[in-house]
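In structure tokens, the next block holds one chain alone, the form predicted in complex with the partner chain.
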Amino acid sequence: MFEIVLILIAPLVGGLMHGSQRVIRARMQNRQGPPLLQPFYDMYKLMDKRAFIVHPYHTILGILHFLTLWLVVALIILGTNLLYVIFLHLLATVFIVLAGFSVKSVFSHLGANRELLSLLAYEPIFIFLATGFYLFFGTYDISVIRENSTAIMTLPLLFIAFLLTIPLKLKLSPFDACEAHQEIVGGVEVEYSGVYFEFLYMAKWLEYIFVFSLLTLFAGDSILFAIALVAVVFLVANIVDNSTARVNIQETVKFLLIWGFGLSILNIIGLSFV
């Protein structure tokens, strides 16, 4: 029962995180910033707006992206197979990429293509994350991982590699080339408007939940440690966001493949010697 409530409020929690991220960013930039509930105001406003669409397929794919992502989050909360969740997350990405390519819009195409390339950067790390947990716990089941003690001491390099993917997934600097507002005006989301844009907007919130719930896996069964981990990582991610420029997508992929993926492999190889 508790899980179901959690699943239902997951987007809202994500919205709160997004709101606090905006506030923190504003404060770090020495300005007042929006209210904490700003994402929800945006959401209500988008509901109220008349929407233009480009063509129905584009819109449907956007909605499916949101639903799939919610499903992914739900499955994580229910504590199912980690590797499977990661593959299902791929399906969500597929929907958004297809949506991006489905319109004849330059920026949407560019964004979708960067999204595809970023897949190359983070997906291997995610799969290795699952492998790391599998080797440590002997199972992919998230519920089992949550019930055991923390794995962070055994998988430190994987943890670092996973941290590297966080800016990419949350569209934070320096790895926000997929969204890149100043270059491609938001990428795949450029052609959405009104209530249909809301789905994409809320999907962004769900990405927060997705990333941070994966992060809590490193904390094992200690809830306090999990909260501390999320808070610290959230803060650090924001500090990095506010002290770096956006590197372009090639550099991003190169960096994550060499450092992120390299560290993951090292950690996995290291496991076999321990």
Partner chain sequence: MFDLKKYRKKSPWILHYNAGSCNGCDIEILASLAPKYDLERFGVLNTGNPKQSDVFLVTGPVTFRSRERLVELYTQMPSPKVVIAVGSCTCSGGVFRDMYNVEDGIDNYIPVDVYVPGCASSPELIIDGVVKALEILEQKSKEIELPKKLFGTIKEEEGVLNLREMALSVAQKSEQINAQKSEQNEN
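Show the form predicted alone, please, because up to now only the form predicted in complex with the partner chain has appeared in this conversation.
Here we give the lone chain, stripped of any partners or molecules.
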């Protein structure tokens, strides 16, 4: 029953994390900024906006993107197979990429291209992450991983590699090229409006839950360590976001494939000698 409640409120928790990020960003920039609940106010305003449908498949793919991400979060909370979770998350990303390519907008195509390149950059690291947990714990079951000891000391390079993917997944600098609004007017969701844009807005909130839920796996059965890890990484990610300039998508992919992929390989090789 507790897990069901967590699954139902997961988008709300993600919205609070997004609101917290905006508050922290405003304080770091020495301005008032929006209130903590601003994301929910934005959702309320979107309900009054007229919803334009480019074509039904575009709308359906956007909704499927949100629902699949919610299912991903649900599977993590229920403690299912980590490899299934990662592949299902890949499917959610494919839905939004297909949605971007399904319309004629140049901006939507550009956003979809960048989402696809981002996927190619971080997905191998996620696969190596699951492989590392399997080699260390002997299982892909998230529930078993949570019940064991802290893995961060055994998987330090994979931990660093995973940290490198967080700005890319959460669209933070320096890896926020997918939603570089100065160039592509918000990214792949540019043709969505009204209530249909709300699904993509909430999907962003679920990405917070997905990323930080994976992060807590490094803490094992230590709840306090998991909370501290999430708090520190969340704060550091926002500090980096406010103190770095955006790099283009080619540099992002190159950086992650060299450093993230390289660190993951080294850690996997190191585990074979343990």
